[in-house]
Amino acid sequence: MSERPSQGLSFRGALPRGRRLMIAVLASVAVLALWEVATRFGWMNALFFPPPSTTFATLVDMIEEKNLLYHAMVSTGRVWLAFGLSVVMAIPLGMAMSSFPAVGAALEPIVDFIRYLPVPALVPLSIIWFGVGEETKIFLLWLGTFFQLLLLVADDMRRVPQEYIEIAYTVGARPTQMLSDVAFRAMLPSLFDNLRVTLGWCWTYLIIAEIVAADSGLGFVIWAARRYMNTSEVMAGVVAIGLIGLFTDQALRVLHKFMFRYL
């Protein structure tokens, strides 16, 4: 008789949340300590991967002496009005598409085609529409988003019961009442997922963005530190960017707990 796999190792078995606790802290660490170790015994050049104990040291000082939290919170406002803006127009387009095959017959297509191009080669065309300002830089991070997202939100509403539907029009629903009362509570579960999935991507566009006549943000510092072989900034920058994505993302995991608790 064979013996029944831990918790840990089970295929899609629980895990205690001490446990997965300590699992990923002991995990940081262990990647941490090799990292060190590697630049420290030369297996490694520390000028192109500089150790975690110099980057932090580094990511300090440029708070104390240069503003980070600063260009931090400049980013950070970017990203999220870039990433506003992909929710509002992506939520109802994602499911007009999905409920109205005219409206994804006609637009897919369309989609398809713009998420493919590259936004790199975008920048000199989004200078040329917007200058150099503010807009462009929004408009670069949208762009890595939106369309995304518009298809994660489809997907979406096209999984929410046609049973859902049915009993709603049943009872008398109207359209819109149908969409916004049943459709849309039914799918906002996985819709909050897709969305801080897209916030992580929106989050990766940003060093494009921020090299467009940028005089603020993580981005410029990480280029301005780059025109000068400054490894230990540059990679205190990337850090910060990291950090922030972290804290993000394990926010809004404990929000989706609490506002889908009965999942």
Second form
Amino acid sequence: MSERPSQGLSFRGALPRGRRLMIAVLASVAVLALWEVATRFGWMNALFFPPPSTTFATLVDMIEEKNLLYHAMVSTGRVWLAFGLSVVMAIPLGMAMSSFPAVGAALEPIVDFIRYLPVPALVPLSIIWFGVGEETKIFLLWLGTFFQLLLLVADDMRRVPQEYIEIAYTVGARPTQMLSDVAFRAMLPSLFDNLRVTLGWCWTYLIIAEIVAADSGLGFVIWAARRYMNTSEVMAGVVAIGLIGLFTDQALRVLHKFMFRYL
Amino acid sequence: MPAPYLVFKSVSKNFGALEVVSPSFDLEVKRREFVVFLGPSGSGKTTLMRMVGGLETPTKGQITIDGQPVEGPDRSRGMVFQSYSSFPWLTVAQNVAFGMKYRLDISPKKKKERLAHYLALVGLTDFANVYPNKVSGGMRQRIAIARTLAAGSEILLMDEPFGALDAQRREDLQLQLRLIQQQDAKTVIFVTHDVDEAVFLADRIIVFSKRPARMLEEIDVTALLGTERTLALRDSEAFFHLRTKILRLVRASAGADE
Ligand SMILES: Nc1ncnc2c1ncn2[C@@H]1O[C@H](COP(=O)(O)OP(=O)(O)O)[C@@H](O)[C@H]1O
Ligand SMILES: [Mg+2]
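How about the form predicted together with the partner chain, since we already have the form predicted alone?
All chains and molecules follow, beginning with the one already shown.
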């Protein structure tokens, strides 16, 4: 089966790297071209749906004139800070949840409850608790990822083969050594993947976090442009977020491959 | 008659309502003896072995080693599992060295020497720096054996360690294991449901009933075949007879439903 040259359409067939890249680029270009054509021919109203050419021109313009890169950096900083907090809290707690049944039993209902709350619903409370400053923004971003991440970490830990844990104990590891040298190492590849995915979720809360009395960040830029019905700026802001996501995700994938060559 | 080394004293075990070892199991294992637990799957062999490893505790009775009751896992009792027997994120050498990682009583220099010694003993010197995903299943089991030896285990607890290997690799590893056990003077408890493997490796075979585990029969293989095990022995009449006899026992123990 695998000997036959595959066009990438056979079920779970092989797809060479070069071809993969080509398909990815062609598909993206096709979508952009369709979008461009649709507005040029008036099938879509360019006022509401500015074509890619306008959007990218605006994007460049905003970088040059409106400090877009600064806003992007501010947003990235917020996302990484909040996400970093989520990670350092979720890893030990998630590992504890599946290591000690009592911890799991205690936390699971609470986590499940909070996990299903829509983040926007907590904006008012967050403002009451933290004011309208940086803390609220970080809190909202943290809220969107921490509880999701917690359960994913607990799951990763649960999937560490019992054998690994017992090998550690039978060569004389103490529980803390077993956790750091074996359990954590064993779950790292899937944990890394989960972090990559949840980092993306964190970005999706950015607008919510940055419309609360912000004067910086991509969410602020988008929200401000909306007020003046400046669709192309709104679109350019959205595209900026998408591009950051695209590059981060690809970079993390490459890092994953590099870090876990032993898989 | 040497004093017994590893002793199961009226051991029974249940998991909740499930009786796994019942009513009670008694066995005395001599130092340097190779004991094989043979029996139908689900009969409780693994559970008995895990109690020696200190990974389970008997519901009743106790297990002693040199008169000392077993309390929790210890590096004097190393485990070799059928799967997940080595860490994929460590190289072959790092996996073997992991056995000594928590030993403060050996100097780093001595650790290096021991590592080289045990890598050579299991024939993995040339693969020292590759990751386990690049070596065969048989080599992965040799990594695990070397790790327990490096850890300084006196008792090797092996739970169907060759169960996932093809026939040829199995024979190779059985031969090597028996040699290592004799040279290094280790006590081994080895679980399998392969009668050939049991006869080839064991000084003594314990045949188990279906669950709850009871000892059905005890076979002194060494009295019948001697201590030296070679490939030629496999083709001998004595081997064949013993194998047939045990096969019958095992069939009877598995019951009519299998
Ligand atoms: N930790 C456990 N909790 C509950 N039941 C168990 C546990 N470990 C083993 N068992 C049960 O005990 C029985 C004997 O298992 P095991 O000792 O693995 O048998 P064997 O190794 O002979 O195949 C099986 O029915 C198994 O499901
Ligand atoms: Mg078993």
